[in-house]
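Here we start with a single chain on its own, the form predicted alone, put down as structure tokens.
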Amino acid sequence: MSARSVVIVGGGLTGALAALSLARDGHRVQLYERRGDIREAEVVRGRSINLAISTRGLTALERVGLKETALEISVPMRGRQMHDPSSRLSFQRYSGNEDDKIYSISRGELNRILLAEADRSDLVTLHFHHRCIETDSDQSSVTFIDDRSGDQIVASGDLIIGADGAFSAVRSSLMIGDRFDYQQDYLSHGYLELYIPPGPEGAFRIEKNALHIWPRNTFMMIALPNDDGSFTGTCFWPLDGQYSFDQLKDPDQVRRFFQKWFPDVPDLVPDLGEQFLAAQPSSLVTVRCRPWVVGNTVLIGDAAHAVVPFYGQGMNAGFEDVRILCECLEAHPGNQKAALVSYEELRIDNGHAIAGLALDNFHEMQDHVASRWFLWTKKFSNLLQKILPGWYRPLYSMVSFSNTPYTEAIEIHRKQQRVLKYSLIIILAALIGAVFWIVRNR
């Protein structure tokens, strides 16, 4: 393989994995991050949604030898634990296969691990406090400001990778050029995190191996386990209007609201009112753009396809971008242009597909998961998976527990639904015909 010089903008999860992966493949990497080194930062709770890592993300980590390390700091979740308005509980398995799990993992801790591993490589140089102000795709260069000194730095390389998140500066530079499509859509809902402390001696105070959901039609709360016995709760509520964040102004209002709608939560969060009012709700945005490749500049992760968190696939899709980009570079060792074309063809429609699935799952999680019809269909789907393992594959399982491309998973799901629909019609017609024949021949 011909070694390349690579400039990566963004040192979050996807950028750090890209630096490590490319260095393992023999490329020399310069990584620039706008913020300081997260390894030296104080942990601040309430700033980012807990992450769920599943097969796609684990496959990318396995490629760099970090799958087991990630699993050691994660908590497996076998399904959803539903909390109804009367505090009654019901459990929904993710899959008919009992080995299928997703894992709750600390965003910050995983980011630290990836940066530390990248930093150990002689082929990686990390630069912090460097803010991207311009990307020149024609010259394969990026201009940064060192926010500590004010100095301007120009970095160039054979390949420029934009991994700088939903509000990507690299993407903004590309948008100045011709024929660059961009779409940004905000949900009317935002999110706010709550810390649920562990019980005595680090005990889990609610079911450890589950994603907890309090669905309330137009708003909801979820909680993911942490490995120290605590949970990270996240409220997904409207940003204004009925049942919104801005309706609650003082600790008493907060506690009364939770006692009415989430009655088991106040006992789990002793400082509920103080936590809630000290935090600021954050927005939820979906970003779609095209192309992802301009010259020698390529977008990955949220810079290419920011998605809302309701399918647990944001990080997983970004990590899959990294794996497939590296595989394309391996497959075309002397032809970077062909490698980038192949990467874009393999990923862009899939990135748009998971954006749509995540939005669909938002409506499912806040409302449908609590309905009897949904519970019945979920059980039926898991049953079909068990009795028809060679044919029936639930959409959720294909997305979360395989590396099947998102677009392919959607198409398989649609075909299965059509077959099931027509099979049901034929069965019903046969039953009606049998009843009619019996009645006529009595």
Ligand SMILES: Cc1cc2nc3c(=O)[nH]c(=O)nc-3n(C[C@H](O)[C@H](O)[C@H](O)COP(=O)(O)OP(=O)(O)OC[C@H]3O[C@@H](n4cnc5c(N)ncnc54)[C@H](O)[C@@H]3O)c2cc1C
Given for the second form:
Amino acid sequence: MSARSVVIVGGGLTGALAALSLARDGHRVQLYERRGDIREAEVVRGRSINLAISTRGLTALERVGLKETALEISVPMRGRQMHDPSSRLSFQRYSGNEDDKIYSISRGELNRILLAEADRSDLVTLHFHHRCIETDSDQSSVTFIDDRSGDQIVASGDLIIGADGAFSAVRSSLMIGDRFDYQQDYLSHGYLELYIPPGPEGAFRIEKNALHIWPRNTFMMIALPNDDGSFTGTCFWPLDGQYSFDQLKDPDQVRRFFQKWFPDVPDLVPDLGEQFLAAQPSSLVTVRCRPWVVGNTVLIGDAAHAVVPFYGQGMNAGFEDVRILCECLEAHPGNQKAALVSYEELRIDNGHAIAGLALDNFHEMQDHVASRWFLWTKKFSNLLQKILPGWYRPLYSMVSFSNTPYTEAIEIHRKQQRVLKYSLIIILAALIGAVFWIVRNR
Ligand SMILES: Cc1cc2nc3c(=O)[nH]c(=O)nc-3n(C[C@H](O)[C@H](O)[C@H](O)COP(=O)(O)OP(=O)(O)OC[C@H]3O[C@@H](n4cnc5c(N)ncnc54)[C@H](O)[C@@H]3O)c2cc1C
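Could you output the structure for the form predicted in complex with this ligand, given that the previous block was the form predicted alone?
Next comes the full complex, and the chain you just saw is listed first.
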């Protein structure tokens, strides 16, 4: 191993894990984060914003010995609990394999754990309130403003990592260079989070081990459990027009709207109108760019591939970037260029693939999951997985419960669909032939 000096821009989930992973591999890391230290921020109990972590994320955490810690603070979810407009419930398992679960985890708590672990290493220095304003990939340097003093500082390293999220300043600097492709697409929908408090003595007032969905065709709400019995609900609605955030202006109107479309929610959220109107909906963006590596500068996480949250894979994919980047550096000791080429080859198409899958799942979640046909196809798919475990792997399982590259998962899925389609045609033709033969020879 040849140790490098690394500058990481961004101390969110991906940047913090990158700092920890690289330090564990013996590299010296300087991490710069625009905000203050999240570990010093007041934690408002029960106001957790949560995320679903699955196999890819857990595999990356396992590499730094934090998988069990993450599981301890998370709530397993076995499937989707659908709430129809009459408050009828139906449950849909994520997988035919009983052990397959995704886990709801607090974003803030996970970020704090990663920063604390990174901070424990002598090889990591954390700098907060430092905002990146530009990078110079030729000089391998980054310029920051210390937002408390206004001072400008320049940091340099063998490797610069842009982990500064969807609106990355590192990526903006790279875009000024030649032949940098960039595409940014906003969804017509935004999101707004609602806190669903626990019942008496921390009881879960709706099914604990499920991701709850209220699909309503062009808009929906979801809720993920927190370990204190509360849930974080998220409304994904259009930003304007029919059934949009824009239409609800006072608490009574909000309550009436929920009573009509999400009738079991008002009882779960006593201050529904006030909460709803106090929050501002946020927008949802997909970012695709190419290349992810320019000289000694590399993009990871949302800086490389911001995706809409409907497959629950944004952070998972970012964590996978970190694992694979570290493995590439390990596989090419003393040859950083080869390591970065390899990282880009292994990741970039997969980043674009998960962006597409996440958009597809948006339509599945807000609309298709409510249909009987969809429920039956899911049941059939889970059954096939049980009886043909070596051959049949549903796409959702490959994405959420394996480390199979996203592009490969899509390829396998297409192949399986083709085989299933032709098998069904052959079975149907054989049945029709048999009926015809029986009728003729009676
Ligand atoms: C509503 C919603 C639900 C989601 N649910 C899931 C889920 O269930 N599962 C999942 O896997 N993913 C989910 N995601 C996606 C996930 O949140 C992101 O993919 C993940 O947070 C990306 O981490 P990151 O560290 O790359 O970027 P970020 O979390 O955006 O962190 C970037 C960091 O860089 C800092 N920064 C920004 N600019 C600068 C600068 N100029 N200088 C220095 N620092 C800077 C920021 O302050 C921040 O700390 C969801 C996203 C949303 C919006």
